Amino acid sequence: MSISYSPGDALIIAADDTDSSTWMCTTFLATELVRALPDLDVIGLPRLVRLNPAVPWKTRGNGAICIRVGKGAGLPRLIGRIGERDVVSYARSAEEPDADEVLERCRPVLERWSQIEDSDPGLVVCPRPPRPDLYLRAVSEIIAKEDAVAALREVDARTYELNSGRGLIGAAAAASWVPRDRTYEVLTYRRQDLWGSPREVSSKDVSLLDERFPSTFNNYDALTGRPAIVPHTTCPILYGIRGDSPMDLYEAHRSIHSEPVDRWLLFISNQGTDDHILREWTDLVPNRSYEVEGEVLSPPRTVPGGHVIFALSSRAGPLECAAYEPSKGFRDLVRALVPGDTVKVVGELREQPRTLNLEKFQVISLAPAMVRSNPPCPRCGKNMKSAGRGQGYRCRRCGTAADRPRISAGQRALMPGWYEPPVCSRRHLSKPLKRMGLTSTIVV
């Protein structure tokens, strides 16, 4: 089928919910859509848009994809390679392809790659993006499919869905994203005959990325000696490098020795932006993510499973905060909090158990650490000794007695500043301290 054109801008194609918890990847679908439309040009960069990470029915990263296609105008730039074909992008489109024809070309791609036993795919083709508030809601709360469909009707969108078609929500949200902050990711993919087998990627090369390319982030977990850019599922991705500079990502990609790369593609993304965090709120509703400031109310306690919990005051009432076992040494930082500390916590509020899952926290002020010790003798200056449980203290030299211990300020293990989990425990959307111009506060 040949594509008809009309005067106008690029045409938007978006999709979501095509993968399962163990197989496929929605970003791989973006490469297949590009491959299925060789007579159309990519306009701008493909988008990888992460949505509310607290959605109960998400598969893995809750990411939707969006590409814009048309008849490119201006100078092309390389943004990927699929097989033997270079993928280039243009800044603008001179003509707009026919939406119905493009939808008919994209439908078989969705059907071919969607894991319909575990997903509810949705495909959107529209001449202009839905209103931006759709993304703002989808990244921070749970919205109904009817809301997304209504927003798509406003922009004369064509849609196609499988099963319940819940993927239309993510597809519409990805199409409506207007970046306030943005990052980039170069994603590489494996040959299909290697899917499910162990990946071959040089850990040494990955460990050098932060030093060689400072604009990249979340590359390597030095505590575990594990590359964070390499997934551990059977999905098609070989590795993905994230950063703030597309040019650095090209070079970073070239620096990695690995098994053969079947294809690669550069995406613009909302990853690492904290777009999901609600800072202005009146109540704390589960399945959303918040920034909350308050005072530590109780000493942190370790519960079965190795999770560390403490209570925090908030304007909505006491709130239990949790550092879960996968965050490893981050839990020791949480254990160092004491009642009276003032902190700002950032994370997802779970429904059951009702805890705020910490993504990072800031110590604003520290309560004095009070240390109990044996009192000095007021007569001879020697430290008294315990006279027995509940019997106070007595000086062994002169026999002077005292009822109470000496209480003095002790040294704290924490300092005011920001703290975050190790690289492998960070969420896709969570903004790393590196992108905030900060470093993790050193613990003494």
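C-alpha atoms forming the largest set that superposes within 1.5 Å between two forms make up the rigid core. None of these values were measured; they are calculated from a predicted model. Numbering follows the first chain given and starts at 1. First, how it differs from the form predicted together with ligand ATP.
- The two forms, fitted on the rigid core, differ between the two forms by less than 2 Å at the CA of residue 45.
- The Cα position of residue 387 differs by 2 Å or more between the two forms after fitting on the rigid core.
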Contents of the next structure:
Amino acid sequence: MSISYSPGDALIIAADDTDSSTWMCTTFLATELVRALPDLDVIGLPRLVRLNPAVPWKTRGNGAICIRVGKGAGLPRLIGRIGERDVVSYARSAEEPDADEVLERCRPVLERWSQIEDSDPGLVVCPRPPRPDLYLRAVSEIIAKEDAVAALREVDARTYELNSGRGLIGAAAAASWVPRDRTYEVLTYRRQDLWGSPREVSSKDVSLLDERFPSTFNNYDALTGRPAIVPHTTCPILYGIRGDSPMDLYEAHRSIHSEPVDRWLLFISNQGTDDHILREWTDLVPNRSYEVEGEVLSPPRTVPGGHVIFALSSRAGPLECAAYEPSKGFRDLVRALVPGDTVKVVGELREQPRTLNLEKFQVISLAPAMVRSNPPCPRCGKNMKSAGRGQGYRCRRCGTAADRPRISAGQRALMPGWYEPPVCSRRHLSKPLKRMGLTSTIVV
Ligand code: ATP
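Moving on from the form predicted on its own, please list the structure of the form predicted together with ligand ATP.
Okay, now the whole complex, with that chain kicking things off.
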């Protein structure tokens, strides 16, 4: 089917909620949409837009996709390869394809690659992006489908949905994203006959990415020796490298030895931007993510399951903060906090149990660490011994008694500065300290 054009700009195609936890990945659908429209040019970069990570019904990383298509004008740039075809992108479109025809051609692609029994797919084709506050709300709050549908109606969007069509929320939000901060990810995909089998990717090559391509991030977990760019699910992705420079990502991808790459595509993304964090707030509402400053109120305690919890004073009252077991050594940093420390915590507020799940924290100031020890004898100078629980101290040499221990300033294990969990337990949206121009503060 050939497409009709009219004067105008690129046409936006967005989709979400096509996969299940065991099958597929929405980004793969983006490659299939590009493949299904060979007569249309890709305008700009395909988008991988992560939305509120606290959405209870997400499958994995709450990611939606969006591509723009049209009749390319200007110089083409290589942004991927699908099958035998190089995928190029143009900065702008000279003409606008017909929205109804494009929707008709995208529908079977969505149907073919959706896990219908376990998902609520939504597909959007629109000539203009929905208003940008839709993205801003969808990345930080829970929004109703009606709100997304109303915003789509304003821009004359064509939509297609299956089951509850909840995917329209993510699709509309991805289409409305106006990047304030942005990163890129080059995603590579496996041959279909290998889906579900162990992935072959050189760990050595992955471990060298940070050094060879400093603009990339979240590559390798040096402590566990795990390549963080390789997923552990049965999805079609082989690996994905994230970074601040599209050129570096292209080279980084070429530096990895692996099983055959069936296809690859470069995405622009809001990953690693902290876009989901609410910094100006009056109340703390569960299922949103916040930055909160306060004073540590209680010594951190380890609860069954290995999670570490402490209470923080906040403008909204006492707040329990948690470092969960998968954050491994990060918990030791949290355990090193003491009451009186002033910290800034960043993370998602869970509903049940009501805890702020730490994505990183900053030590602003440290309370002096007070160490209790046996006092010296006031008469002979020898160190006294405990006289029993609650009974003070007694000198073994001269028999002198004393009530109080010696209190002295001890050394703290933390310094003022930022601390973050290891690469493997970071959120897609969390801004790594590396992107903040910082490194994790050295622990003394
Ligand atoms: P993957 O990352 O593997 O693509 P996923 O984690 O994105 O999967 P989905 O199956 O897409 O999971 O489920 C997320 C659902 O939540 C979608 O239907 C999406 O439209 C919806 N959604 C996304 N953001 C919000 C939000 N802020 N409020 C309400 N619903 C949302």
